[in-house]
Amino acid sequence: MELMPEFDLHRPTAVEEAVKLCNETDGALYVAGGTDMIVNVRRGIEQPTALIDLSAVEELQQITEDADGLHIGAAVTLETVSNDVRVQKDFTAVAEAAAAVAGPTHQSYGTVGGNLCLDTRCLFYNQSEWWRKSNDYCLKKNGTICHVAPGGKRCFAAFSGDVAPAALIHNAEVDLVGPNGRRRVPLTDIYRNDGMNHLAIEPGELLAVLHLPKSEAGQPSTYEKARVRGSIDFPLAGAAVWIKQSSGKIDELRIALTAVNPYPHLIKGLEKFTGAVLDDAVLDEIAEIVQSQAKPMKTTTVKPWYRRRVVGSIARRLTKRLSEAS
């Protein structure tokens, strides 16, 4: 790890004012609970001019209920969000997947909103200066080619949060609040599949709230990820599961991955399993659906092939589990 550099650090209370430090100042980047940014920052990778420290800022703090659902602030850790009885009992699969990030050290510091937004991953990015510079850098930093796939002009970075798949099963949204005002937008809406620039995001905008929709909430959903060591480590690879069912058959079902492509994504091709029980031969075509949509390089130590057969076969037991449950 190197050193820090010198920035300036701002500590706004109001997302507005926020906003505009962040606008105003040419390099400035927003910080909250910072297990990842500051390693990053550490590293060498980010090179802020200033960090906009959102931990005084109480609308990111807070997790409300209305009418139309529950509302978590960017800034509420993960270990709030595990731990409170409403995602636990509406919204399952967030509460299981902000319980697997990392350990309980980095839960009480790490926030919904950085995780959401993390960074993607790479064995070749995600090193010290000295590493990276000694192997000719990269095509996400400094570089030009991608050592993951040489022959093309793309990043394969891979998307490794764990409470974006949780959060797209229930058709979640969030907001952006930007210089031009706040906008609410569906979550899927805010991924590239892009490893070097994977947040449809305006530069200076922030991500403040994340909303889960009261028509979304009760109905069976849970979130599973393999990974070289029981904690700390991210995801080799992920999947969150929603299901509803009637008569013993599928009304609807919903997976979405993580850690096999650059971006969090639901599986597409689902609905032709509505109406179909599930047995055996639908649980194995369904795990066939979703490790042809996913698309590993090798990004991490572990064989792509592997983290493919793995994803599809979480995806499998989830969807089972939950269809015996239900």
The other form holds:
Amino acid sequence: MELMPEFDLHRPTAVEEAVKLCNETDGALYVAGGTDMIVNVRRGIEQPTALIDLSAVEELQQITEDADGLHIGAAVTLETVSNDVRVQKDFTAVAEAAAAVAGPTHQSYGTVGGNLCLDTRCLFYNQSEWWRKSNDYCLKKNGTICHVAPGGKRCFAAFSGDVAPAALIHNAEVDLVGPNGRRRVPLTDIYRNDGMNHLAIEPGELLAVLHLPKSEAGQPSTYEKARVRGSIDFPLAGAAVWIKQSSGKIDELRIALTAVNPYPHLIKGLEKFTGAVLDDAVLDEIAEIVQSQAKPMKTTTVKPWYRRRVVGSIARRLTKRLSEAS
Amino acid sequence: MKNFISMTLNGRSRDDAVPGNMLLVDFLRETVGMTGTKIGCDGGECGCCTVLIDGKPRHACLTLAASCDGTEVETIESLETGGRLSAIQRGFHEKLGAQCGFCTPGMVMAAEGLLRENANPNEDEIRQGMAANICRCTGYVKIIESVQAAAEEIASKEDAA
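Starting from the form predicted on its own above, please write out the structure of the form predicted together with its partner chain.
Full complex below, order starting with the chain above.
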């Protein structure tokens, strides 16, 4: 890999100080664990003049609980989240998703905020500087052509975080802290369907807290992903499922996908299953709906048709398993 | 811009001025001269550069040295005592857990982190705990035997004590 580019490192100890530093420094970026950011810096994908290291900000390392729900600081590690009994019990999919990110070493210092804000990924983007240069770069960075869809003007790089779909099905919210203060928004609002610019977070804004609302706690939920190597890889396709049933019928079903769209996608049109009994025909229909809303492109070494098929299968299997267990 | 850092490295405290963009693995290998920590994939995929920071395994190739201010860093060099191998090192030596040896320092440090949390892991727990470390020679069978042998040795010593 290339030599490290020149940049300064700042280690603030408070959220406001971090936000101020980032907004006062042209070209500054936040870094927490660094499992994604440092790789991208080394590949020339990110070219910061300064990195604002969040590892010394104590407020971001805490999980608190109140009547409202669980509040997970953005710099809490994935390992801590996956081992937290409250998350395991009330927001099972989130704990499972955190435990599914890369490998155990990555989980021991990679953070929740980092996974939620993960850059989108593509075969033609996550490469070294010389690789991308020899390929005339790409639409997402320095280039004019998308090698995935050469005729188009859109970037199809896939969002590949594991925690986001799991948090989405639990109606999670996040705190964003910017120079003008703090705002709390639904998690779904921070993503958009654009691989080039998938985060609807203002430059310099910091994702500080993930809120998991108590009103959603305790319903069965689960997450599973397909990947090339079971030990460490990003998802080729992943699905999180949340279900509420009474007397054998569906009250509400939520499914969110990752790695098959440029943003973590909450499946639409599942209201029609309210009151339905989960038999094979209904499960098939659910898989069909999931597959039709997954739009994987040639962004990985694995073929899009496989990822579309597998994400439908995962969603079907998880729905069946949850309904039988609850 | 230089960052001034104080850390405990392998039990000895030290103060350094490091550039903000210096990676921990370069700091260890070039500044300190401890070349036991290996650079494999250089991008957090292979685990060869695994060290322990505050007792937790971490990739030295994705960690900035300046971020380690105030932490305790342990590398493969910390394990031997007076020239005698640690239980894990001996396990890898006797059970042939190392072939080409390049992944071994990272494997040993990952195993060290694992056994500190779970002194008696079963095979699944070893596979899961060391999943972030890749070996291209052994097929992992010998590595798992090495870690099991180390766990048994540590347990038998504790029984004797």
